[in-house]
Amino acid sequence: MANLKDLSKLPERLGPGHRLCAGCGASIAVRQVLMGTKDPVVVGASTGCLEVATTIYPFTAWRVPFIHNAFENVAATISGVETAYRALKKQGKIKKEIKFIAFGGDGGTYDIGIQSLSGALERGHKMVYVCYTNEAYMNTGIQRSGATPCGASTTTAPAGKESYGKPQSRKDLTAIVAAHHIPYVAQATISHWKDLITKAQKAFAANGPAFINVLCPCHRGWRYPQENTVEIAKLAVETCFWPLYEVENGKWRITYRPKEKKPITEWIKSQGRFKHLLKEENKPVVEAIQKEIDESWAHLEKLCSL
C-alpha cells in the first residue's frame, strides 16, 4: 500500500518546466506511476502529448533514460530493451535491478499501437505499460479515438444538426488486455492517488507484463476549466463512468466503490464536449449511455464475485 511519508522521499523523475498544458492529467499520472518503484527505470513513450511536450529539442523534462518511439511501437521497443537487459544480466554485465515502462496515449494504445502492445503481452516481457487515456487524439487536434465515449463531440465526430457526436461506444481496452492472462491489469485515475500508486507498485513487482489504464482528463479536449482536472477525474469514478478495479493473476477486484453512485448527467454537464446532450432531443442518447454504464458496472461486479 502506498505510504505518503515514504513517497515524499522519492526523487522526481519527471521534472518541472515541460510544456504540457496547465491542468494536464497526463503529467499527474506519470508522476504518480513513477512513484511505484524505488529501482532505476527506463521509460519509453509513443508519439503524443506526453512525448512532444516533455522533449522539445534541445530540452527534456525526463530525469531517467528515455526513448521516443513512433505512435505504434513503444511496446515493441521497450520489450526489446527489456530483452537486452535480461541477456546482459545473464552474462553478468549488469547486476542492478532495472524496471522498464512504456507510456502511450489512447491513440497510440487503443488504436495505432494495439498490435505492438498485444504482441509484447503475449511474449511475456517483464515490463509495465501505462495508457494515459484522454479519450481522443489530443496532440493532433482532438480527433475521435477508440477511447472516445459515445456522445462526445470531437473534430472528426462533431455534434450538430446531423449528429449527436460520436455514435459508437468506446473500446474496453482494459478487458481486452485482461484477456491476455498477464499477471497484472488495472484501471485507475489521478484523483485517487493512493489507489493508482498502489497499483503501480503491484505492476512493477509483477513477474511478467503489467498494464494500467489511467483516465487523464484533458481540459482542452473535454472543455472544462483547467483547475477542475482532479475533480473531473473523481466524478468519472463516482458515476461509474470509469470504475477502479484490478485483475491480479486472473482475480478481478473492485478497488473503490462509490458510496452513492451519481447519475451520468453529473458527468455530462461538467464538460463542454457533451453540452449538446443536455438538449431535450438528445435525452434518449443520455438514457442509453446511463443504461450501458449500469450494465457494465453490474457485469464488473459479477466478474469480481467469481
Given for the second form:
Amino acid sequence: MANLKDLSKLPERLGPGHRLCAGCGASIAVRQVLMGTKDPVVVGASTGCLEVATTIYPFTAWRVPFIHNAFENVAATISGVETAYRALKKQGKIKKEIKFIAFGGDGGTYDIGIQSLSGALERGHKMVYVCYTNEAYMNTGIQRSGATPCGASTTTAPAGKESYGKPQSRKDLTAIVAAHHIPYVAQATISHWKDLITKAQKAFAANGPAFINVLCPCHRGWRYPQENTVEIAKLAVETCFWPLYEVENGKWRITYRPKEKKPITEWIKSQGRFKHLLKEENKPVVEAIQKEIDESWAHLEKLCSL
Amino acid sequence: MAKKILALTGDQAAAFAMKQIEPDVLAAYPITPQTEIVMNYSQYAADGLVRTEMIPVESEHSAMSACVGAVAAGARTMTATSSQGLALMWEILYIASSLRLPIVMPVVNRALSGNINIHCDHSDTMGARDSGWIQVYCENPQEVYESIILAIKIAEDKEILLPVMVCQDGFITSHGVEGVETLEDDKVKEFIGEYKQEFSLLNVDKPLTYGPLDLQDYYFEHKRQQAEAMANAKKKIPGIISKFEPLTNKRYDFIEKYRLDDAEVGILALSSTCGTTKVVVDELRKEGKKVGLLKLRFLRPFPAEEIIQALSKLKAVAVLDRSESFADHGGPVFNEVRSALYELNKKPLMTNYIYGLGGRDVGLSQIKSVFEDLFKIVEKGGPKSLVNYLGVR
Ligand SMILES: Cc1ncc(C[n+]2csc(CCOP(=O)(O)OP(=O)(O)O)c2C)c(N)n1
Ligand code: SF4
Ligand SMILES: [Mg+2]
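Moving on from the form predicted on its own, kindly provide the form predicted in complex with its partner chain as a structure.
Once more the chain from above appears, this time first in line as the rest of the complex follows.
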C-alpha cells in the first residue's frame, strides 16, 4: 500500500519544466504510475500530448531512458525493448532488474494502436501499459476518439444545430484488455492516488503484461478551469462515470465504491464539452447517458460477484 | 580452407546467413515469398540452434516497430519481408533510419497490390529507396548469403549506422535452388564481431531520449547528418568489402561490370535479370557483337561515379526497370542513371525498358531484342522512344 511519507522520498523521474499545460492530468498520472516501482525503468510513449510536450529537442523532461517511435506502435516498440532486455540478460550482458512501461494516449491505444497493444499482450511481454485517457485526440486539437463519451463536443464531432456532439458510446477498452486474460488489468484515476499507485505496484509486480487505464482530465479539451483537474477526476468516480476496479488473475474487484452515487448531471454540468446537453431538447440524451452508466455499473457488480 | 557447398534457395540462403549471424532478437511476420525465411529461422530457434529471442509479431508494422525498440536497447536485431509487408512497415522504415538503427532486413521483391500478385517485381523496394536505408540487390542465392553477412558489418559501422535492405527476386531467386558456398560459423562471427549499441536504452545510469519532437531549429541538421551517414557509407563500403574478400575470394563492389570494358552497347539491370543478361552477352559475344552488362548492386548509396566511369565509353545503354514510377517518363533506375550521366560531355544514347511486372517472365530472346534495339539506336543516332515496355501485350 502506498504511503505518502515514503512516496515523497522517491526521486522524480519526469522532471519539471516540460511543456504540458499547467493542470494537465497526464503528467500527474505519469508521476503516480512511476512511483509504483523502485526499480530502474525504461519508458516508451506514443505520439500525443505527453510525448510532444516532454521531449522538444534539444530538451527532455525524462530522467529515465525514453523512446518515442510513432503514434500507433508504443506497445510493439516496448515489446522490442523488453525482448532485447531478455536476450541480453540471458547472455549475461545485463544484470539489473529493469521495468518497462508504455504510455499511450486514448487515440494511440483505443483506436490506431489497439492492434499493436493486443499483439503485445497476447505475446506476453513483461511490461506495464498505461493508457492515459483524456477522451480525445488532444495533441491535434480535441478530435473525437473511441474513448470520447457520448454527447461530448469535439472538433470532429462538434455540437451544432443538428448534433449533440458524439452520438456513439465510448468503447470499453479495459474490458477488451481484460479479455486477453493477462495477469493484471485495472482502471484508475489521478484523484485516487493511493488506489492508482497501489495498482501500479501490482502491475509492476505482475508476472506478464499489465494494463492500467487512467482517466486523465484535460482542461483544454473538457473545458473547465485548469485548477479543477483533480476535482473533476473525483467527480468521474463519484458519478460512476469512471469506476475504479481491477482484474487480478481473472478476478474482478471494485476497488472504490462511492458512498453515494452522484447523478451524471453533476458531471455534465462541470465541463464545457457537455454544455449543450443542458438544453431542454437534449434531456433524452442525458437520460440515456445516465441509463448506460447505471447498466455498466450493474454489469461490473455482476462481474465482481463471480 | 574448405568451404561447404549447400543446395539452397534464396530464402534458405538468407535464413542460413541469419543463423550464422545469430541476432539477439528477430521480429518477423510471414508473407509470400519471404515466409520461408521466417519459417526456417523459427525452426532453428525451436531446435535450439540459435539463442535468438523471437518476437512473433501480429503485423509487419509491429515487426519494424519492435526492431526499432530492440536495436535501441542494444540487441542485434533482424527481420525480413516482401511487398505488402514492406508497404505496411513504411512509416517505421523512415524512423529506423532517422534514429540511425543498424537493422539488416532481407527483402524478397514482390509486386505491390493492386491487383494482388505474389510474384517478382521491384515496386516494393523502389518505393522505399528514399527511406534512408542502404539497398543491395542480389543476383542469386550466393549473393544473398554473402550480402546479408556483409550488410551487418556495413550497417553497424560507427560512421554509417544505417539500416540495410538486402533484396532478392521473389520466387526466381527465393525459391530457386543453387549451390551456395558457405563460410564456417566462426568465420562469420569473427567477421561481424559483437554488436555494441553505444546509446543503449538499457543503460539506466545514463538515460537518454530517443525520438523526440524535432522542429524547425534542429530537424534539418539531423537530416543533413543522415545524408552525411549515407555519404560515409559510400566512402567506407569498399574498405569493408576488402575485409570480406579474403573470406569469399569474391569482390562485391557497388557495381559489377560484365564484358563491359570494350563494349559498344550495354544493358544496366538489377538482380536475377543480370544472370539472364550474362547468358545473352556471352552468346552475342560469340557472334562478335560487342555487348556488355552493368549490374547495379547498390542502389543506395547510389554509385554515380562508378556508373559514369563504367558507361562513359558506350555508344548506347538500355536501363531495365522492374517497376513503374507512373511518371510517364521512365522507371526509377533509368532516371537516376540518366541523371548521373548528365555530367559526361559525350554521353551514351539511352533508352529505358519497363519489364517483368507482376512476375512476367523475361527470357533470353527478350534480352537479345534489347541488344538488337541498341545497335539500331546507334545506327539511327537515337531511340525510337525513351521508354519501352518489354514483354507486355
Ligand atoms: C499515423 C498517424 N496518424 C495521425 C497522426 C497525427 N496525430 C498525432 S498525435 C494524434 C492524437 C493523439 O491522441 P491521443 O493518443 O489521445 O493522445 P493525446 O494527444 O490526447 O494525449 C494524432 C491524430 C500521426 N502522428 N500519425
Ligand atoms: S491539451 Fe490537455 S492533455 Fe494536452 S497538455 Fe494540455 S491539458 Fe494536457
Ligand atoms: Mg487523448
